[in-house]
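Take a look at this one chain, the form predicted alone, written out in C-alpha cells.
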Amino acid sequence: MISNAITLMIAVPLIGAVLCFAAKSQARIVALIASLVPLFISLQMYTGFDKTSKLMQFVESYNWVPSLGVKYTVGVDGIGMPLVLLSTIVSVLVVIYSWGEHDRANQFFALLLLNEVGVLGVFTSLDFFLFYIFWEIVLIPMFFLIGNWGGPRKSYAAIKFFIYTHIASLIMLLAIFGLYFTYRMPDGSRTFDMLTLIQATSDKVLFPPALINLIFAGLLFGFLVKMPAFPFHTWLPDAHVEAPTAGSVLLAALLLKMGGYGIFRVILPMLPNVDKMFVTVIAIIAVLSIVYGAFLALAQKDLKKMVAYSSVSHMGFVTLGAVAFTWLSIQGAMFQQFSHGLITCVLFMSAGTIQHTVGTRIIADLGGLADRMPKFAVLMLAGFMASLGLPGMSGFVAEFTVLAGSYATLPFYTLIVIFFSVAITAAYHLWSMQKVMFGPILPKFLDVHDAHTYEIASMTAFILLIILFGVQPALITDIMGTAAYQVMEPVKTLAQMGVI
C-alpha cells in the first residue's frame, strides 16, 4: 500500500492545479494526469480497505497548530471509502468530457483539479478546523467554474450559489466552535478533533439541552443547504441552469454528497443527544425535498433545470434513508449517495451534449434526436432510467434498499413517498425522453451530428459503472455495512424512548 495514501491523493492534483495555471496546450493533459494520480490511489486503497473494521483506516495524524489543538488529521471509514472512490472516478471522467474546451483551457482545468482537491478533503478530514478549510475550498473553484464559463445569468447564479452556501458555512462553524470551547481534553487542553467533539456530545452536564439542541440546529442547517434539502434547494436550480455541463457534473455528484456524507458523519451520531423533535423535522424534510422534487421536475420546460430538480428529490432518499435509523435503510442512503453521484453524471452530461449540439434545451423546441444522435441516444436512455430506478441499475438498488428499510420505522413517511413521488419521477423522466430523443425527427436538426468521441467515452465508462454497481452493489455497500452498524448505535437510545 502507498505510504501516505490520502495525502498524496490530495497533493497531485492540487500540484496539478498550479501547473495547470502555468500550462497553455497541455493543460488538459495535466489534468488528465493529475486525476489519474488519485484515482490510481483510491483504487489501491479500496483493495486495501479492511470491511470487517470499525477503526478509521489509512489514517495520517500530524500537529498543525498545538496551542489551537488543530491538526492535520485524515482518515476513512465506510463513510468516506466511497465517496473518495467516487470522487477520483468523476473527476477523471469529467476532464476527458470536458477534452473539447478551448476557452481559457488552463484556468479550466485547474479548477477541475481544485475541486477535486476540495472534496476529497472534506470527505478525509477527522478534524474540524480542517474540514472546514476543505469545505470552503469547494466554493472558490464553483464560484469561478459558473460565474466565467456560465450561461446569461452566470453572475447572478455564481453569487447566489456563494450566498447560500456560505452563510450556511459560516453557521456551521458557529456550531463547531461551540463544540470547540466548551470541551477540554483531560488535560485541559482544546480540541478539533472531530470524533472526540462528537463523541463528547453526550456528556448531558458540559452539553446541557440548550446549547447541544442550538450547536446541532447549526450544523443540521449547514448539511441540509449544501445537499440542498427543501426549503433550502432555491439556489440549486440556478446554479445547475447556468453553470457549464463540468461544473453541474461536479456541483451535483460531489458537492451535493458533501451535506450527506456531513448527515452521516456528525448529525447521526449527535442526535440521541438533542431533542428528538429533530427526528420528526429531518423525516418531514426528507419527504418534502423528495415530493417536491419530483412534483417540480414534471413542471419544468428546460432539461437541465428538470435534472436539477431530480437531484433535490433524490437526494431526499439520502435524508430519508438516515433519519429511519434502520441498518438497511442507512446502507441504502449511503449507497444513495453514490449511485446518485454516478447516474446525475450522465444526465447532466446528457443536456450538456444537446445545448452545444443543437443549441437549445427547452424540450418543446426538440425532437427525433436518436435519428441523427444514436449513440448518444442509447446513453442517455440509460442514464435517464438508471435515474428512475430500473431494475438492474444502481438506481434501482440504492432507493429500493431505503424505502424497505425506512418502512420498519417510518411507515407514513415512506407511503408517501411511494405513493407521490415513483409515479411522477417515471413520468418526467419518461415524457422528457420520448419528447427530446424520439418521434419524427424536426427539419432543423437534420445536420446534427452525433456527440464527439470524448463525451461518448466519458458517459460510457458512468453507465457501465451503473449497471456494475446495480448487478454487484456488494462491491461498495460491502464496504458501508460496518460503518451502517456504527451509525445505527443511537438507534437503541432512541427506540428506548419511543421515538421510533
The other form holds:
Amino acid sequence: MISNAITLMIAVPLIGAVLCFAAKSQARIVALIASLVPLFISLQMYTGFDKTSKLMQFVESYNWVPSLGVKYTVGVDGIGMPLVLLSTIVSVLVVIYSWGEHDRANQFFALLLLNEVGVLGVFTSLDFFLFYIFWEIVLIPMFFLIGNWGGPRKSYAAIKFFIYTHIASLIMLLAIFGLYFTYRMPDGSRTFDMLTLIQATSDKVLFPPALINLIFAGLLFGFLVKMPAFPFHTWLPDAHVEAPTAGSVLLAALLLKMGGYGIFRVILPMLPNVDKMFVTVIAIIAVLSIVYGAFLALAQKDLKKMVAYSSVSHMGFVTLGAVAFTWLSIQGAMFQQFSHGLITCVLFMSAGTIQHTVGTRIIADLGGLADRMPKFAVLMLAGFMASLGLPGMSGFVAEFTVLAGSYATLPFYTLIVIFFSVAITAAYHLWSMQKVMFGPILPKFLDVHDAHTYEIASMTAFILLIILFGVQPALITDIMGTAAYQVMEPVKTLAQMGVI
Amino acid sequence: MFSDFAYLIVGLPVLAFVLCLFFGWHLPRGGGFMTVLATFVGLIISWGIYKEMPALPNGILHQSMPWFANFNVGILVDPLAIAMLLMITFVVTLIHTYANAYMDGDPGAARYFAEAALFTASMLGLVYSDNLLQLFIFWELVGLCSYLLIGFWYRKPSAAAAAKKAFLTTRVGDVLFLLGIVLLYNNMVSLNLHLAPGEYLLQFPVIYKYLALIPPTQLTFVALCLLGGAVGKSGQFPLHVWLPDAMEGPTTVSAMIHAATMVTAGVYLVARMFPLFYAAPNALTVVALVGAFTALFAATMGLTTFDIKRVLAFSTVSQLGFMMAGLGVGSVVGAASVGISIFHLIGHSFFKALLFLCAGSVIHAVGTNDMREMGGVGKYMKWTAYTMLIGGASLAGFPLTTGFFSKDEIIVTAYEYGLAQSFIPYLFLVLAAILTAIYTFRLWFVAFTGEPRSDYHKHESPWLMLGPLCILAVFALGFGIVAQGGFYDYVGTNFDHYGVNFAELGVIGGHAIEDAEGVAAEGEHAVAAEGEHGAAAEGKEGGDAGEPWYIQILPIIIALGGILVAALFYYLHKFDPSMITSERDPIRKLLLKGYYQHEIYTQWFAEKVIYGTAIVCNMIDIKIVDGALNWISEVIVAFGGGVRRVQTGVVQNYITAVMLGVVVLVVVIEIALQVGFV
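The structure above corresponds to the form predicted alone; please give the structure of the form predicted in complex with the partner chain next.
Entire complex below, previous chain first.
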C-alpha cells in the first residue's frame, strides 16, 4: 500500500497543472498522465479499504498553524471513498473527452487538473480550515473555464456562478467560525478538526438551541446552494448553458457532489441536535427540487438546459434520502451521488457533442440525427435511459433505494415524489430523444458526421461503468452501508480513534 | 442436472444480444441464427427442468444469492413459472425463426436481432424472478425492448412517436407498481420478521408466508398498486392506448412482444401475487371488473378498424381482459382461477402469435396493412390463408379449438362468480365473445376472400416463414384438447407448493363471509378449507358440473353465431354494414375515433395539463425565483451606487462615519452578549 496515499493523490494533479501550463503543445498528454496517477491511487485505496470499519482510513495529520488549531488532516471513510473514486474516474475521462481541445490547450487542461485537486481535497479534508480552502479553490478553475471557454453570455454566467456560490461559502464560513469560537479542547486550545467539532454539537450546554440552529442553518445554506436545491438552483442552468462541455461535466459530476458530501459529513450528524423543524424544511426542499426540477426540465427548449434541470431533480433524491434518515435511504442517497456523477457526464457530453458537430442545441431545430450519428445515438440513448431510472443501470438502484428507505419516515413526501417525478422524468428524456435523434434526417444535417473516437470512447466507458454499478451496486454500497450506520450514530473523532 | 443451468435461460440470450450487437453486422441475416439458437437451448433447458421438478424439494426450483443492501437476486421455477418459460421459449423460438426470413435484407437486421435477444432474456428473467424487485427490473427491461423495437424504423415519425407513447403510458402504470413495491417492502419491514439466512423481504415465498400478518387495508393498497402496473403493461383500460399504436413496429415484434409474451406480463404479475390479491379485500373484484370491461371495450373498437394489425391489437387487449377477468373471478373459485387464466394466456399466445405472423406474411406480400386493399389473398397464399383460418377459429372459440376450451372456461367461471357476487363480468365477457367471433371472421373474409382490390404481389411467403406458421397452427388447434384437464390442476395448485392456506387468506379478504351467504361458492371453500392437495381444482370441477346446460353450451352458440354474422356481412354479402350504420351515426363515429382517446390522453392530458404545468413552472422560475435574485442584486448595485457618493474626500466625514461604525459595533456586541450568542 502506498503511504501518504491521499496527499500524493492531491499533489500529483497539482504538479501536473503546473507542468501543463509549461508544456505548450503536449498539455493533453501531461494531463492524461497526471489524472491517471490519482485514479490508480484511488483504486489502490478502494481495494485496500476496510469495508466493515466505521473509522477514518488512510489518515494523515500534520500541524499546520498550531496557534490557531489548524491542521493538515486528511482521511476517508465510507462517505468520502466513493466520491474520491468518482472524482478520479471522471477526471480521466473528461481529459480523454476533451482530447480535441486546441484553444489555449495548456491552460484548459491545467484548469481541469486544478479542479481535480480541489474536489479531491474537499472529499478528504478532515479539518474545517483545510476543507474551506479546497472548497474555495474549486471555484477558481471553474470560473475561468466558464469565463474563457464559455458561450456568448459567458461573463454573466461566470460572475453569477462565482458570486452566488461564493456568498454561500462565506455564510458557511461564518457557521464554521461559530463552531470554532464556541468549542475549546480539553486543554483549552481551539481546533478546526471537523469530527471533533461536529461531535461537540451534541453538547446542549455549549451549544444552546438558538446558537446551534443558527450554525446549522448557515452550513445547510452553504451546502444546499452547491447541490443545488430549490430555491437556490438558478445559478446552475446559466452556468451550464455557457460553460464548455468539460466544464459542465465537472460542474455537474463533481462540484454538485460537494454539497451532498457536506450534507452527509456535517449536516446529518448534527441533525439529531437541532430543531425538528429543519427535517420538514429539508424534506420540502428535497421534494420541490425533485418534482419542480423535473417539470422545469420538461419545459426547456435548450437540450443542455434540460440536462441541467435534470441535475436539480436528481440531486433532490440525495437530499430526500439523507433527511429521511434511515439506513437504507442514506445508502441510497450516497449511491445517488455516485451514480448521478457518472450518468450526468454522459448527458452533458451528449449535449456537448451535438453542439459542436451540429452547431445548435435547440431541441426544435434538431431532428433525425441518429441517421448520421448511429454510434453516438446508442450512447446518448443509453445515457438518457440511465437518467430516467432504467433498471440494470445505477440510477435505478439509487432512486429505488432512496424511495424504499424514505417511505418509513417520510411517507407523504415519498408518495409525492413517486407520483410526480417517475413519469415526468421519463417524459422529458424520451420527448427530447425523439425530437433530436429520431424521425427523418433534416436536409441541413445530411453531411453531419458521427462523434469523434475520443468522445465515443469516453462516453462508452461511462456507460459501461453505469451498467457495472447498476448490476453490481454492492461494489459501492458495501462501503456505504457501514457509512450509513456511522452517520446515524455519534461520530467517532480521530482522537477517540487513537489516530491523533 | 438441467436445474444447475437455469441461469443459462437468461444468460444465453444475453450473450446473443452482445454478439449480435457487435458482430451481427458482418453475419448473414444480422446473426439472427444466434438469437434463435439461444432461445431454443432455453427451451431445452426449460423442458429438462420441467421433468426434474417433481424430484426437487417442495417440487420447485429455488436459487438465490445476495445482491446489495437487503435485496437479493434469484431464480424461482414453480409450475406457474415453468408453464410460462416453456410457452415463451417455444413461441419465441418460432418467431425468431420466422424473423430470419421476415427481416432479411433490412439494413438494421443485426440491431433487430440484438434487441430481440435482449427482449427474450428480459422476458424469461421476468418470469422466473424469485423476488418482486427483480421482477420489476426485468419488467422495465422488457419495456425498454418494446420501446426500441416499436421504434425500430426510427426514421418514421409515427414509429418514433408510438415508441415514446408506449413507454410513457406503461410508465404511468409502473409508477403505481413501484409504489406497490415500496409499500409492500415497508409493510414487511414493520413486521420485524426474523428471517432465516437466505430469506429476503421481497422474495415471493417470504411474501406468501407472511402476508397474512399485514393489515388488510394495506394489502388492498399494495394489490391495487400492483394492479396499476399490470394494467399498464397488459394494456387494460384505461392504459390500453399504447398497444394499438405499438403496431408501428415490425410484425414479428407485434407477434412476440405485443401479443404472445410481454403484454401478458401484467396477467402473470397478478397470477404470481394471487395469494396477496386473494387476501386483500375487494382487490379481486376490481381485477374482475377492469378485465371484463376491457374485454368488451376493446372488442367494440376491433369491429371498425381497417388496419389488419390494429384489429389484432384490439383483439389482444380484449383477450388480455379475459385473462384478467379470469383471475378476478378467483375471489369465488380460489386459486383454480390462476390455472384457468394462465391456460387462456398460453392458448392465446399460440393463436395470436399465429395470427400476427400470418398477417405479417400477408403484409410482406401485399405491402400494406389496409384490409380494404387486400381481398382474395387466399387464392395466392393458401398456406397463410388456412393457418390464419385456424388461428381465427381458435380466437373466435370455434368448438374443439384451443381458444374454445380456454376462453369458454373463463366465461363459465364468470357465471359461477355471477351466482355468488355479480353478473356484470359475465355479461361483459359474453358480449365481448360475440364481438370477438364477428371481428375475427370479418378480418378473415375481407382479407382472404373475394376479389383483389388492389394490384399486389401475388406470391406465397418462403418456407422459413410458413414452417413456424404450421407448427403454431397445430398448437392453436390441438393444445386445448390435449392439455386442458392436466393443466388446470398443474398450475391451479401452484401455491400448494408453498403451503399457502387459502382458507385463512379468504377470511382476511372477506371471501369466506360471502360464502356463508352465497350459494355456489360454498362447496369450493369447504373443500379448500380442508387444505388437501389440489383441493381448489377439485372444487372447480365440482362447480362446473353444477352449471345449467344452457350456460355450458352458450359459448358454442356465441362462437358459431358470431362467425355466421360475419359470413353474412362480409362473405355472402347478404347484408351491408351501411344498412345498420351510416357515416353520421354517432356510435360509429365514436368507435372510429377510438372513443376520442387520442384527444383526451395526448392532446388534453399530456400536451395541455402536463406540458402546461411545466411551462408555468418555467415562468415561475424565471420571473420569481431567479427574478428575486436579480432584484436583490439590483438593490445591492443601486446601494453601491448610492454609497459611492459618501466618498466625498472630506476627512471630517470619514471620521464621523468611523465613529458611528464603532458605536453600532459596540451596540451589536452588547446585544449579542445579552442574548448569549458569544
